[in-house]
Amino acid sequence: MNELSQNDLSKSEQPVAALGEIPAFGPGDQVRILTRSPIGHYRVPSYLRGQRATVLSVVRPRAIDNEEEGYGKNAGWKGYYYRIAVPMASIWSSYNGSSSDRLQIDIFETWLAGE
């Protein structure tokens, strides 16, 4: 008996990914770091909140949101971290370096919105 591969299935017969299983952003996507001020210790530096950035890569595999985990709020839910690049000149208005200089940081998906 022959086994079917995913290539043998029509598009309507393909498995459907669960919510959060596929990254929301990909390399080259433009994102904005959300501006929030939750009470407690959070890992997104305040000077980056509200900045626009470019997604460089998706950090795999999915991981637990360590901010929520630190407060005992995570029930095992996992999401993606994204390595993003923020132009240095947009962070510091008096920055004198190259206009192509970027700050790179990994940020959990709950802090990012699409542009």
Second form
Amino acid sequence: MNELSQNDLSKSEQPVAALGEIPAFGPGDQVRILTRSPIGHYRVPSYLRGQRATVLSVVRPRAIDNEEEGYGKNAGWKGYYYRIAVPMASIWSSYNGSSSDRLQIDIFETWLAGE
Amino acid sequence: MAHSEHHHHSHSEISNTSAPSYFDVMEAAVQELLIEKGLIKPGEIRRQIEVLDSRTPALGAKVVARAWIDPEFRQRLLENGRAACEELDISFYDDTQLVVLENTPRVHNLVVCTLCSCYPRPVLGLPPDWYKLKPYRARAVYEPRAVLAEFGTHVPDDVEVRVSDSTAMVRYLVLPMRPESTEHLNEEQLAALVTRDSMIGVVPALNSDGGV
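Go ahead and give the structure of the form predicted in complex with the partner chain, now that the form predicted alone is out.
The complete assembly is shown below, putting the previous chain first.
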């Protein structure tokens, strides 16, 4: 058996994940909430758009995008929400509290970019 | 009290004399249309109202008290809030998950929904009015310590405040710290110390004598 076919064999023993099945981000990853200003039913509060955040956890199971769902669209496609943390002091320049105070929120993958 | 005494007090008849509002009319129209089109049956709406009416903070209090006395349950509750509540026969009638946020001597959690009024209804029932009003929703994320202070909760500087803004499919329930000197209380007595507001995170649980 040559080297190539051995590789093929070991590969075939591993189940292949579907596109989108593996979360794009994991705990500790740095992400940025996108800045968009769409009109309509959007679930990312404007005070957080553009913020840098740390991923706390991947929300399971995958869920449909509730922004799409709001319009009755895309009910079959599922993606990940990520629970992220943003320091209060980076959201509010005059924040009155401890520097470790933070905001936590679940954001759908279509609103996040890697840093 | 003698039955006749009831009639000494004159009070106005309980009635609704004003015209239905715009939203009353819209709700009735949508309901009638949905029924007419066969999408729902009249009994389904009544049943769902019964479901919602059956959910009160007493359910959440039961969950918290169990977590205080049973470390293994507490662990399961923190890992999967919904599954742990279901162990206590608290069903989830919707697709929401439940994340339980544990208060500790180092961390104080507060729950808000800035976009609307997401709330862990399966375990707490309907939210209080202030939870749905804009002053709380705006200020809880902007100046949480000031909001907490107005509820009488003064969080020391060395305790981290974590505000969870619920906007998606996950609902949050705060697991308040077990008050001191409650070792002698049984599960039911402990549950009586757990108020609705303590599970939103605006106040701690009551003291063992029922005070704040």
